[in-house]
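What follows is one chain in structure tokens, specifically the form predicted alone.
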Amino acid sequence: MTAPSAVKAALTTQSIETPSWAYGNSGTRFKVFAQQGVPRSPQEKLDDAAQVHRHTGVAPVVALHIPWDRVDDYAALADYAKERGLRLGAINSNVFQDDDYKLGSVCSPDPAVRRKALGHLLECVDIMDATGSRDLKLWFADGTNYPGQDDIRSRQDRLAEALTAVYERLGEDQRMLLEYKFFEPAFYTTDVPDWGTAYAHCLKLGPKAQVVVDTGHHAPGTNIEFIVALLLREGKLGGFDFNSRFYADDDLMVGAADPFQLFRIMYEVVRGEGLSSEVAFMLDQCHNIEPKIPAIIRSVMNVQEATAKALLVDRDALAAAQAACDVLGANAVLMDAFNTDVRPLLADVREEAGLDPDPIAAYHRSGWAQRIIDDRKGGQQAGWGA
């Protein structure tokens, strides 16, 4: 087994980014509970992000989502974040709240609409020189709900235009990230499906598009293991979006429904050199019953723990077994760096940083909690959804 003092090394360099989203009111289709404490601003959002940050140790950096966390002057958002311990991380888009994206954005059969979406994806853009971001992360809506409704081949061809055009918008140091989801809110198509069709469109487009894996957006029993080790020996994977899902796109915390399946996946990330990569950590999760800053932080643990255990995986034994056609051998050796208690480990990983060896705990005890519900009484709570 990998030596812990190794792993120790790796840990420290782990880097998971947060959404600002998950820190405001979010969460299903149907409902979403307002909580007390919920940030009004994203520089609000950015002071919680501190927290999760201050007690983990491993998530500096924040994403943006546009609209929603607007405002009149991106590089004072920015130098807000630095003089917190963050700086900001990935732009990501939103071409599907409005009224004129019923039909699609980029993809959209209407050269006005189409417009109008890439108008924004080109604004993003801006927002990253302001920001010093490197990621624009791209999720599309688009898709069709009617055999016959649109013209399958020339959405995609309207796809690829809209993205040649930003791409091309890019700075020298910036990346765009294309999501993709197999199903909803469109049923019968969705235009960006699977991770072959982004795949596709990066390939052909260059090096600075990536495919983003949202872990959530996959059918139920996919191998997504499989295609994060795929994307890595093509050097396309740019990033994870992470979360949990049991029926759907849940949104729940990282690790929660499978935590094996995320152990699987971290190890492909280990074993494909992900880790000392610019592959991209992010959460994308919705927090709608449970506490916000507490179910984050949990999040970035959950991750740390997978990656912990898939260090621990002794490689050299794998081989062998491997090599050797030993089929239960090369299963027992990753089974054995899975069932590890690594808690113990993380605990001194935090401690030797100066931390807490709980963060969950310190948190508590830091009153954070009870300050943001007496602080931030009155002015609109951020959120979106139902």
The other form holds:
There are 4 protein chains.
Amino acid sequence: MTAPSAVKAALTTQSIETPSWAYGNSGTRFKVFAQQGVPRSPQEKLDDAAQVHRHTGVAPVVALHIPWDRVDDYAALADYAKERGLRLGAINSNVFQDDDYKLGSVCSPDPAVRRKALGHLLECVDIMDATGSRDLKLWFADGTNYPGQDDIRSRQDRLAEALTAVYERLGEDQRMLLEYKFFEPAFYTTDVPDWGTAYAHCLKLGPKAQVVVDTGHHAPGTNIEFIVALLLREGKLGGFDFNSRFYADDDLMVGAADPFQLFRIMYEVVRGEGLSSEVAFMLDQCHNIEPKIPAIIRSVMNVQEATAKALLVDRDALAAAQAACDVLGANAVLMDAFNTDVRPLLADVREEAGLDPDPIAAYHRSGWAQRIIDDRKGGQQAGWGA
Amino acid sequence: MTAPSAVKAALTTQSIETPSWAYGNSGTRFKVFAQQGVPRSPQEKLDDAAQVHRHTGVAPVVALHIPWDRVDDYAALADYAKERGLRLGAINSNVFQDDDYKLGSVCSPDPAVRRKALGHLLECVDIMDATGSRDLKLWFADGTNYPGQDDIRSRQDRLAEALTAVYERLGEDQRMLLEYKFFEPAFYTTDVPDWGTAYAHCLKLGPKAQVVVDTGHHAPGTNIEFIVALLLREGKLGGFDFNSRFYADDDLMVGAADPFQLFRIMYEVVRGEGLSSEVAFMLDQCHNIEPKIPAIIRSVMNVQEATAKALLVDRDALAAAQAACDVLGANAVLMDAFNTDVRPLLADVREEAGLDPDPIAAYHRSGWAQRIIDDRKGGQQAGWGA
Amino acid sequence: MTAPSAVKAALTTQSIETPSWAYGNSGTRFKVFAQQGVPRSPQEKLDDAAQVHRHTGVAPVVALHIPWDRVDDYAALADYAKERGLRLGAINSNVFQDDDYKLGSVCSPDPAVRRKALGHLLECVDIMDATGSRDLKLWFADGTNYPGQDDIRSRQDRLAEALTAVYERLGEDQRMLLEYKFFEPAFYTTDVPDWGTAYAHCLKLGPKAQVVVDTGHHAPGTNIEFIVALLLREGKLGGFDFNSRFYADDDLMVGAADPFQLFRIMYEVVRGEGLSSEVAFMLDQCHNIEPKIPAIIRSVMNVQEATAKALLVDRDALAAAQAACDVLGANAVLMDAFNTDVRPLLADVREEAGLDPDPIAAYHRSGWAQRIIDDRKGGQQAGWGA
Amino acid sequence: MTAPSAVKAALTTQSIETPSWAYGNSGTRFKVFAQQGVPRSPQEKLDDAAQVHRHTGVAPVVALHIPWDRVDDYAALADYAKERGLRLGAINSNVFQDDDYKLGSVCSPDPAVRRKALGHLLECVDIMDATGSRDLKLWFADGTNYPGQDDIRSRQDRLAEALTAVYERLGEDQRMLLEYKFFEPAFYTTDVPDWGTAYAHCLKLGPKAQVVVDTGHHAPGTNIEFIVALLLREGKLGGFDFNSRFYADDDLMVGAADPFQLFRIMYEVVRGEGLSSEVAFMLDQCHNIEPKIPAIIRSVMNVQEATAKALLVDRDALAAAQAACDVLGANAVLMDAFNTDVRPLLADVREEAGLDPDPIAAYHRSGWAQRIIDDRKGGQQAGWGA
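Next, report the structure of the form predicted together with a further copy of the same chain; the form predicted alone has already been given.
Time for the whole complex; same chain goes first.
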């Protein structure tokens, strides 16, 4: 296997972006269960994110969601982050929570709705200018519920038109990350349902348009690492929205449902030289029933562990077995890395970085959980605002 | 094919139960889009249900959901229904929308929560006594999101204990309908995930415990009509929650996604002699983006059309082809009924019953849609209350 | 709805291509059940195909599969077809049934195997020259069964190399149709698993490379008509391999499992102006348990019926309802066409063309079924040759 | 975590049954790739199985498949096994590979076919008497491909009749294991498609009828460990057919596709006290492209590793966290065991049993692979015989 020192060196370069909204309340269509100590402002979300970074050392970036994180002064918010050792990451647009968007946003049959949605997307680029964010993340809830409800092809035309307008507004170092999703909240068609659709649009737009892979947004059985390998081969992988699922877009902690799949994904990232700043490693999860901060710490650790295992793969031995048509041998090389317990190695990495080797225990000892319960009384807890 | 007169006679005996909550607002976890004219009380829901029955003639029963339809005087509510030509149907319990139910209700690891949940279920039987309802419909959102979160088997023990307590409380002519669901809102285990689990519990409880089939609650590819045939063979089919889906529990209008499947289901109902009062034909849908009353009328009509086609199947010819091992011939007999346009036949049935042959058009002409928009101002629109 | 005369006119232009191999024996991995009267040569397959065309009038083209249909003189075979009112259609390559292809063909890690596979593909273009076929259909069984078995990205490089070599060999009026498939016979990765992969390759290759949609080759829940709409919008839909499925690649008669889906697909074809010679309407089915010729006649009729319904859609009314954001109204326009019984209209079309209005009955009366049972004794029945 | 000594003690009691047919050739419907050195007789299969047991020490039982393993003298075959340190396990019936079974076996509409199939099942019990086998494993390929093809309910009646006849024939210490399968080779209905159907039949038959869980026979997303927990709670889990899958019934090496799932299944086995002789731990796999003997050794090791991890779970800590409603804590207890590298522990177990710590390496050193290639020339290689 790869030398531990090389693995450790690579691990220290990894940066994982946590989503501001994961610190707030979330739920299913049946119920949002409120938790104690949940942030009431973007600033409090950053305070919590700082705890995640403090104990893991690899989560210095925080993604925002507009309008959930709307503030008067984004530059001040960026400063607030900086003071806590953080920086602001992707700006996530939201064109799905206004009554106008009942039949879609940029794909709506109503031109006034499309204009409004486009206006919001352009506002998000303005915010990027203020926060210094590189990435605009676009997820569209657009779609239809019933056959015939709208014209599939016309909706693609409208989508292309809006994306082009946004693309043209991007600054030189800014990117547009287009997310696809198999279904939900639309139940018959979704306007960007798969990587192929996102890829086709991004290809036409140009190099600043990249595809983002949300690991929960696929049909049952889809081989996600294959998509990752393809997008890296095409130079079109902009980043990940990590989470995990057993059924649909369950938004569970990444690595919780299928740690072997996460490892295979990270292996393709390593193999495709995606362990770089070109690929954004973002979390996008809903901690509906578990405490949010330790759940995010656990998620960050899960990504780290999968990355460590991926880095441990003996690629020379693997290539040799593959070339020799040795099916069992090649599989065994991969499994050898997966079966390795990398927790001691990661404990070393943390200690070498001056961190506690056990981030979860350190967080629990820190008293932060109790402090926010005590402090954050009154006000409106952050949530999805649905 | 079967003689139209016999088909018509059978169709007039069918009674479809509409759910009070489908008249209120609903949505996905991302957004509930409010609609104009939505009811603000159980009484207003009954007013709307009366419109559905007025135009279709086959929807005289309305299911309630507790606590969404909680009133001080249930007998008075039953009278209110009766005055409008309706009667109250199944009482649907709700043990998923209280903060206490975050980790489950009757299966929760917390005994206090289990007691509270059981108390609610027993209260629902009290309400049945007052409304004269025959059926208690039990759907449990119980389950877990993460492996290890709770003990699968202990949760079954707790479930069995609660079901037994409720069963013993049932009156002589009352039934308990146990619903199963593949997933959502729990994302790792669901405590009643499939018909087998519901069947196993109902079998032990006794004849008053029956399984209810929600057509949206299955794994991808599941052959629902097979389950219907089996449950009828076992005498354990209590009823349906009709809706349709392309992906998960999409709760679209029944027959909208796969009318052929609905036909096959209704054929097994007819073949298994389930077109009787022993099987409750209930709708359970979410009209998130379409107007609710016409959507329910359409759904009722879709069930009628599928039933008409199922009744049209030439069962003698089918049996003969099956016995002769004539694969194509037997399939053709079934398809012949499905391919028949039964809308003229249903128009006849309606006219013979003194109804407009086109219920949707009649509803639109009635002015009700505008009237409720004008009248129902102020107050709190009914919704899921999540 | 659209005027019947216009519908009839459009229907007479449709041409459906039947596959030579569907006239031979097929089965599952568990058993191939032999049927009486099955062809023993490519010529006998053409004889059967001529029966399908004789009774339906819309199936004049027959696809070949090499090496299953290997003959010494392809021009003579084309003449044989011509004499029976047929012409030879797509040439289907087979790079999956030689022991050398155990780990893949053009994507194999073994360069000798890749050369052999490419040689076969180029031979198929030679055959096209001889038969006058326009289309080369490429389906690759290539993939891996185990993680690590081979390198995903390297296999894409090898695939691209082979496709480029074949593309360059194509004549001026020849096309390459690239088929994708979700899984089977490979069970971990498939080298062309989805439309996105096929599209990305075809886009780089050029205008003669087109994507073919096999309706059974998708993940559960995939919206196939959406893909059809997208590919038509991109000018990249080369054709269909029609069949139907409930679970995986079941290869049942098209329209047998979900006639509403087939209608929606054909509606997108009509809407996207794909009802032209640019799109090849091919069948690809396995009649494992039912007699082959009548099953193919039924399949041709199912495509016709779905096409007729698609043509009947009142597109002006549909567009108006869509523009008015009338969800239920737009859906109703589509459903109105689907619910129409088009069998009388198709009977008229046939009679106007001098055919029997009931092709199945006419076939049964023709005596062909008994004649081939009597005549085709001895010899080797055609099959997949696995 | 549990003390290693207790884990080791439990591991030494585990016995894994390998299937005779996995030593022969297998494939997909597209191609069976022949391998060198494949057995040509039941005796040679036992010779290979003895190698698996020799190197793993936990695979002393071999399941037979009739008629693939038909011999004149079963008692002699049992002696042959005994001389090699093996014993004969479950007798697997085969009522799917005769032309008569095209439309089913015990569920066929043809009474003569049903009689023939029942005769074969009873013959299998005769063979059990001769071999001393405890278990009759029943898998029925029965089902239909097209709606209407046969009557779902009548087929259940026929199934029940046949099962009853077989049940009555069983000796005192013999059992009937009923297998369910979601689909394939039937593509519309399968007569025993899910655990609920198998359970309902077994319950009526009596205590000697038990359900067998093939891990590849479920709908996408099905929670298999939940079914295992339920069947153990009901006293109805007869055993496993282990294999793994990404898509359908892929029959890959167990643990290859989702080692975390295998761990969760084994945890429910341990928790439900199923690690006993009452539950048969059988493999049922197809090694289409990889060498068979080392693939089976790897599979046995994978079951062992999952079992070891399941045994390592700190059940006291888990119960405490569950009772405390500590979602993350309870999950962490489970994951701690899964993340442990148990290979050193299993190496110890083997060395303490006098075995090589690395069974794969030991097998490769043994020269057996070359020996069978050299020796097994001529004759007919064993295969599925399709």
